[in-house]
Structure formats: C-alpha cells, structure tokens
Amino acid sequence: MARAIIIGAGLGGLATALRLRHAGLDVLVLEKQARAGGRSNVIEENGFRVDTGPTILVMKSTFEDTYRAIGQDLNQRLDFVRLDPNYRVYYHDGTYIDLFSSMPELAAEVERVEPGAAARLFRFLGAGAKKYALAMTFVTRNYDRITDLANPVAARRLLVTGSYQRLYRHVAAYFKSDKLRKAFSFHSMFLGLSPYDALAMYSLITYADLALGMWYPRGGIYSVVEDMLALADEMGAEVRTNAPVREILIRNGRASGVVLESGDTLEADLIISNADLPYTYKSLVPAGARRAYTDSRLDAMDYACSGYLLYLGLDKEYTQMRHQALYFSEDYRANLDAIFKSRTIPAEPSFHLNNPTITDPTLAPPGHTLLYVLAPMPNLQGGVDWREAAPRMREQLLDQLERLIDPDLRQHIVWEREFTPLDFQTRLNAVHGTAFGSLAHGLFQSAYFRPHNVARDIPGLYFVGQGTYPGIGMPMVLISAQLVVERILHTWR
C-alpha cells in the first residue's frame, strides 16, 4: 500500500486525504496549528463560536461531490440553510439594497435603485450563466500541455462570451447606477483581484451566488471541517496537529518524506502539500532541487490582497440585520487602487459584514450577537506597519458599524479578537500575508498558467489547494483535491 503524507489540514488537504484513503492509500496529514482547518478555522471563547475564514459556501454541489466520491451523503451528515437574500449592500449615503436569490425580489430591488434596469439584470445573469458554463470546462480538468487551454474552440468561446473584457467595464455595460455597478462587480475581491483588473469571466461568481444559492451549515463553516475530521478518523486516515514540517526530503531527485520541526523524519511514497504553494517551494523544498520555481520566479508572481478581520461578541441582538452584508465606500476606485496599486490602507475601507447569529443563535450566548468584519487590505508587499495600523483600523470600522447598525455599539462589546496580514503570514505561512489565497487570478496565473498540481521536476511531489489550479475559494479547493487525486491514482494504481 502506497503511503501518502499531506502537509496541511486545510480543506484541500482533508478532502485529498479522504479521497486517497477511500482509494486504499495509507494517509498521514500533518498540520502546523493546534487545530485543523487552515484558513477555514474557528475561535471558541466565552460562549462565542466564530469562523475565522470563509463564513458561507457557494457551489454546494462541489461539497456534495466530495462526499459522494467517498460513499457519503453530505446532506445527511450536515444541516444546511439557504440564505435569501445573499447580501445586504450598504452605501455611504445610508441607503442599501438586498441581493435576493429570488429573481422577482431581486428585480424589484434593482428597479428601486435604477428604474428600467430589471431587464438588463436578466441579460447580465444570462451572460454570467454562459461564462459559468465555459469556466467549468476549464476548472474541472488537469492540464498537461498549453493546447489543453489555448486552442481555437476555447478562443472562440472567450470571444463570444466577452470573458476577456475587464469585469467592472463589463458590469457597467448593463447598469448605469454606480450602486448597481458596485453590487455586481465586487465578487472578484474574493479572488484577490480588483474588479477594474479582473477578467469579465469572473462575473460567473455573481451568477453562481444568485442562481445556485449561498448556503450556511449550522454550526458554521468549521462544522464541515469537523465532519471531515470525523470521517478521516472513521476511515483510518491519521491527522496529526502541532506537527509543523521543516523540510520535504528529496532523495535521488524524488520526494521521499518530510522532516518535522521536532527533528523527526517521516518516510512516504508521495508528498502532497496543502501549504501555501509559494511557501512550499521557498521554505520546504531545498533550493538545489527547485528548477521550475526559483526564488526569483516566485518573487515575480502577482500575489492576492490581504485583509483585516475584527470579530465582535455583543450583549445585544440586532434582528434588523441580514446574515451577510457589504459596505461600499463612496470612492470605490480609490479604495481598490489603494489596496492593489499603491498598497496602502484605504482612506475609507469597504468591508464584508457577517452576522451568523441571525441564522444560527447557538453561535453566541442567549441574547447576544456575533459579528465578523472583513476589510480587504494590501498584502505585506506594501510595507504597512500593522502593529501601528491595526488599532486605527479597528476604530474606523467601529465608527462605520455605529453609523450602520447601532450608535451605541461599542458599549455592547463583551468579547473581541482581530486578525491582521501579519497573522496570515505567521499562523498560516501565507506568503506576503495574503488572505483569500496566495496567487491572484490574472490571466497568466489561471488554468494552465497557474502552478500545476504535480511538480514536474520533482517526482512524487504534488500540490492541492488555492495555489494550484483551479484556484481560490472553497469550491475550487475541493475540485483541486479531485484533480490531484486523479493524477496520483493514475500513477499509483
């Protein structure tokens, strides 16, 4: 029986472990932190339970496919609630719009903001459906040669769907209102890209959110991780926490094991890294073994943005809120340029606001509310001193929350934690402290051009997670696990 060691117990590492164990391999997962989950982690303190990473899921079918592949039924093991609306979008002038999955309700909201725009909304979503169908042909396959991606048929589809355009410009062709343009273009931020730079292809995310739905598992996203850990235990796949890896052993040009920070050496037939891919190459693979990804090549890559997160426990209920919300600053372009171009802190940050206790009161003590605030920020390439900047950012966000939610909100804070780009770097080994994933999704860091899930120059070394294809986001990470296991089983069966 082949023995596989997986570095990192994030969602991709766990999904890979389950698939490989189901296929009969001996599997050991090594996790640096005290708790498995990677970016999808949790804090449990003072009666509060908060997801520290993703807070809802989309493309639920990718989760169902993962469970089905190991003979399990996701919906029998976990309880899901579909959100509607998906988001409440707050604007600087005190107005807001609810983004419903119900098309009649969404059309009414759009009409309220921009009379006559409902018809264009449906054309926009129709175009998004075509991009979604096109994209799925790219993201659900392994790549061996450039012609797998760049061929006349693919080129014609890109042209016909307009996927090569810029996202914000594409959205602006359907909506005249600045408010609607913001509401339907922000999704690329979750890929670490500015809507002004992202390809129009990524309007497929808006389509997936609205047409396929956004889902919340009771107990939070970490309940999925907990269930995968339970399955790993049932199936005989070992997950070892507090076990940071110091080095991937390369013997005779082949990956053959790992050395832990403790000094222990563990042998294996194959190694799969779910750690941040640039970190894996730079810090775990000896420089002499790296022909494809040298330091200079890794340094020249385009890295995604980071974020500042504030978690708040409040001794008051806010039943007027939605489960999820967004706040857009008045100068959308200036906000994005600060994050992606000058790599400075935006003067007025936009942010994602999550109140999961609207749907799941068990996440907080009775009569309390749990808030999760995420403000996209530049990664550490910008040189921001976060030890000095974090207190100022906290005050700015609390000022905005008091304007939006409750003028006395500060008085009701009974518990809080924060997470800065420095935490992403130190706790998660995220290169440059990136928040959503390491490598941004520009054209030449997507599909075939994204680092492959097999190290061509180091036999026996594989990759899974957001740093390889398909890329950033929980659904893509689960597809990544499917693809790398296909490669491994082709070799080891």
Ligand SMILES: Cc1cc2nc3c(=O)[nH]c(=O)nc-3n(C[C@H](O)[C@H](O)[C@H](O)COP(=O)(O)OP(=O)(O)OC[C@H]3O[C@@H](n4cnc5c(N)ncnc54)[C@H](O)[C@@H]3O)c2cc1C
The other form holds:
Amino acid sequence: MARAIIIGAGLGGLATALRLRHAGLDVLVLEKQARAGGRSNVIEENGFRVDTGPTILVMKSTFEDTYRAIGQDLNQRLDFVRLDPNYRVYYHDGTYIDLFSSMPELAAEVERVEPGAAARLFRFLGAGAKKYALAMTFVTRNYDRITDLANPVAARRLLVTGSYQRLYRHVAAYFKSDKLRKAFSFHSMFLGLSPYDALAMYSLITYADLALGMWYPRGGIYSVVEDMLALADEMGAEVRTNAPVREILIRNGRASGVVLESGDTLEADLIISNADLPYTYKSLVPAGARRAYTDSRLDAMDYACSGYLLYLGLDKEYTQMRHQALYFSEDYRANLDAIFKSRTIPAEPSFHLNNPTITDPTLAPPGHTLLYVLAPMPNLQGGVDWREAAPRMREQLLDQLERLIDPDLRQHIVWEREFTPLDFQTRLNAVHGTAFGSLAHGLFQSAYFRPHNVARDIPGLYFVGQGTYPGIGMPMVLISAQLVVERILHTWR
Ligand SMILES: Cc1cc2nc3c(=O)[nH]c(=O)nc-3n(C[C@H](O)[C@H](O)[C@H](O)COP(=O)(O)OP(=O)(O)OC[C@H]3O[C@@H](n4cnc5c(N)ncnc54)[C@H](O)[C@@H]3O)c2cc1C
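Got the form predicted on its own; could you also share the form predicted in complex with this ligand?
Now the full complex is given, and it begins with the chain already shown.
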C-alpha cells in the first residue's frame, strides 16, 4: 500500500487525507499546531466557542461533493442553517441595508437606496451567473500545459461577459450610488484583491453568495473540521498534531519523506504539502533541489492581504443585530489603496462583524453574545509593526462598535482575544502574514498560471490548498483536494 504524508491539517490537507484513505492509501497527516483546521480554526474558552477564520460556508455543494466522494452524506452528519439576509451592510452615515438572498426583499432594499436599481440588480446577477458558469470550467480541472487554457468557447465567453474588466468598474456600470457599489464589489477582498484591481470575473462570488446561499453549520465552521477529523479516525487516517515538519527529504531527486522539528525522519512514497505553498518551497524544500521556484521567483509573486481579528465575549444580548454584517468606511478607495497599494494601516478601517450567537446561542454562556470582528489589513510586506499597531486598532474598532451597536459595549466585554498578521505568519507559516491565502488572484496567478499541484522538478511532491489552483477560500481548497487526488491516483494506479 502506498504511503502518503500530508504536511498540514488545514481543510485541504484533511479533505485530501479522507479521499486518499478512501482510495486505499496509508495516510499520515502532520500538523504543526496543537489543533487541526489551519486557517479554519476555533478558540474555546470561558464558555465561548469562536470560529477564528471563516464563519460561514458558501458553495455548499463542494462540501457535499467531498463527503459524497468518501461515501458519506454531509447533511446527515451536520445540521445547516441558511442565512437570510446574508449581510447587514452599515455605512459611515449610520444607515444600513440588508443583503437578502430572497430576491423580492433584496430588490426592495436596493430600491430604497437607489430608486430604479432593482431591474439593474437582476441584470447584474444574471451577468454574475454567466461568469460563475464560465469560471467553473477553469476551476474544476488540473493543468498540464498552457494549451489547457485554450478553450475557444470559454475565450469567447470571457470576452462576451466582460470578465476581463475591473470589478469596481463593472459594478459601477450597474449601480450609481456609492452605497450599492460598495455592497456589490467588496467580495474580491476575500481573495486578497482590491475590487479596483480584481477582474470583473469575481462578481461571480456576489452571485454565489446571493443565489447559492450562505450556510451556517450548527456549532460553527469548526464543527465541519471536527467531523472530518472523526471521519479520518473512523477510516484509519492518522492526524498527528504538534508535529511540525522541518524539511522535505529529497533523495535522488525524488521526495521520499520528511524530517520533523523533533529530528525524527518519516519515509513516504508521496508527500503532499498543505502548508502555505511559497513557505513550503522556501523553507521545506532545500534550495538546491528546486529549479522552478527559486527564492527570487517566490519573492516576486503578488501576495494577498492580511487581517486584524478581534473576538469578544459580552455579558449582554444584542438581538437587534444580524448574524453577519459589514461596515464600509466612507472613503472606500483610500481604505483599499492603503491595504493593497501603500500597505499601510487604513485611516478608517472597513470591517466584517459577526454575531453568530443570533443563530446559535450555544456558542456563548446564556445571556451572552459572541462578536467576531475582521478588518482587512495589509500583509507584512509594508512593514507595519503590529505589536505597536494592534492596541490602537482594537480601540478604533471598539469605538466603531460603540457607534453602531451599543454606546456601552466596552463595559460588557468579559472575554477577548485577537489575531494579527504576525500570528498568521508565526502560527500558520503564512508568508508575509497573509490571512485568507498567500497568492493573490490576479490573472497571472490563476488557473494554469498559479503554482501547480505537482512539483514538476521533484517527483513525488504534490500541493493542496489555497496556494495551488483553483485558489483561496474553503470551496476552492476542497476542489484542490479533489484535483490533487485525481492526479495522484492517475499516477499511482
Ligand atoms: C479570518 C479569515 C476569514 C476567512 N473567511 C472565509 C470565508 O468566509 N469563506 C471562505 O471560503 N474562506 C474564508 N477564509 C479562507 C479559508 O479559511 C482558507 O482559504 C482555507 O481554510 C485554507 O485552507 P488550506 O487547506 O489551504 O490550508 P490552511 O488553512 O492554510 O492550513 C495549512 C496548515 O498547515 C500547517 N503547517 C504549516 N507549516 C507546517 C509545517 N512545517 N509542518 C506541519 N504543518 C504545517 C498550518 O499550521 C495549517 O494548519 C478565511 C480565512 C481567514 C483567516
């Protein structure tokens, strides 16, 4: 039986472990941290249970496919609630709109902000549906040669759908008001791109959120990770935590095992790295063994943004809130340029605010609330000193929460934690402390142009997760597991 070692127990590593084990391979997952999950993790303290990374799931079918591929039924094992509205969007002037999945309600909200915009909303979503269908032809495949991109039908659709334009301009063509332009363009930030730079193609995410729905698994996103761990255990795939890998062993030009920080050496027939891809090449593969990804090539790549996170436990209930919310700073452009161009701390941060206790009170003690605040921030390439910046960011965000939610909010904090770009770097080995994933999704870091899931110059070494194709985000990472396993089984059978 072939033996596979997977470095990292993020969602991509775990999904790969389940699929390979189901195919009959002997599987060992080695995770650096004390808890599996990677960027999709959890903190459980003082009666609070907070998802530290993603909190909601989109493209649920990718999770269902992962389970189906190993003979399981996701919906039998976990209980999902569909959110509606998906988000409440707060603006600097104190107004807000609710982004409903239900189309009549969404249309009414849009009309309230911009009379006459409902018809354009439907045209915008229709265009998003076409982009979604088009993108899927590029997303769900392995690439071997550049001609794999040369699909004449897709190329024509790329032109016809205007997918090559910039996202913000595309959205601005449908909506006149600044408020709606913000509400329908922000999504690319989660791929590490400013809407002013991202391709219009990524309006497919807005479409996916609104049309395919956003789902909350009871117990939080981490309950999916826990269930995958339980399945790994049942199926006989070992997941070893507190087991950081120091080096990938290359013998006779072939990946043949790993050396742990403890000094132990473990042999394997194939190695799949789920750790950050640029980190894997730079820190785990000896420089002499890699021709394609030299340090200078890795340094020249375009890295995604990071984030500052504040998790709060409060001894009060906020029933007027929605499960998910967004706050947009007044000067959207200045905010995005600070994050993506000058890589400085934005003067007025925009942020994502969650109150999961609205849907699931079991996440906090009775009568308490859990708040999750995520402010997109520059990655560490800008040189921000987070030891100094974090306390100021905390105060700024608390000021905003007091303005939006409760003027006495600070007095109700009974528990809190934070996570800064430095934590992404040190805890997750994320190069430049990126939050959602390492490599931004520009045209030349997508599909064929993204690092491939197999190291061509090092037989036996594969990659899974956000660093390879299709890319960043849980659904993409699950598809990446499907793709790398298809490739491995094609080679090993
Ligand atoms: C705050 C936040 C919000 C997000 N929101 C969303 C969202 O709403 N929707 C969405 O789809 N996605 C979201 N994402 C992105 C999503 O979480 C990630 O893209 C995805 O989870 C990445 O999974 P992965 O399998 O690539 O690996 P990762 O999660 O990056 O895991 C890699 C693992 O490798 C381990 N590792 C690293 N080095 C070593 C080593 N030397 N030895 C052993 N182990 C090692 C790490 O500890 C880690 O556990 C969010 C992420 C964050 C941080």
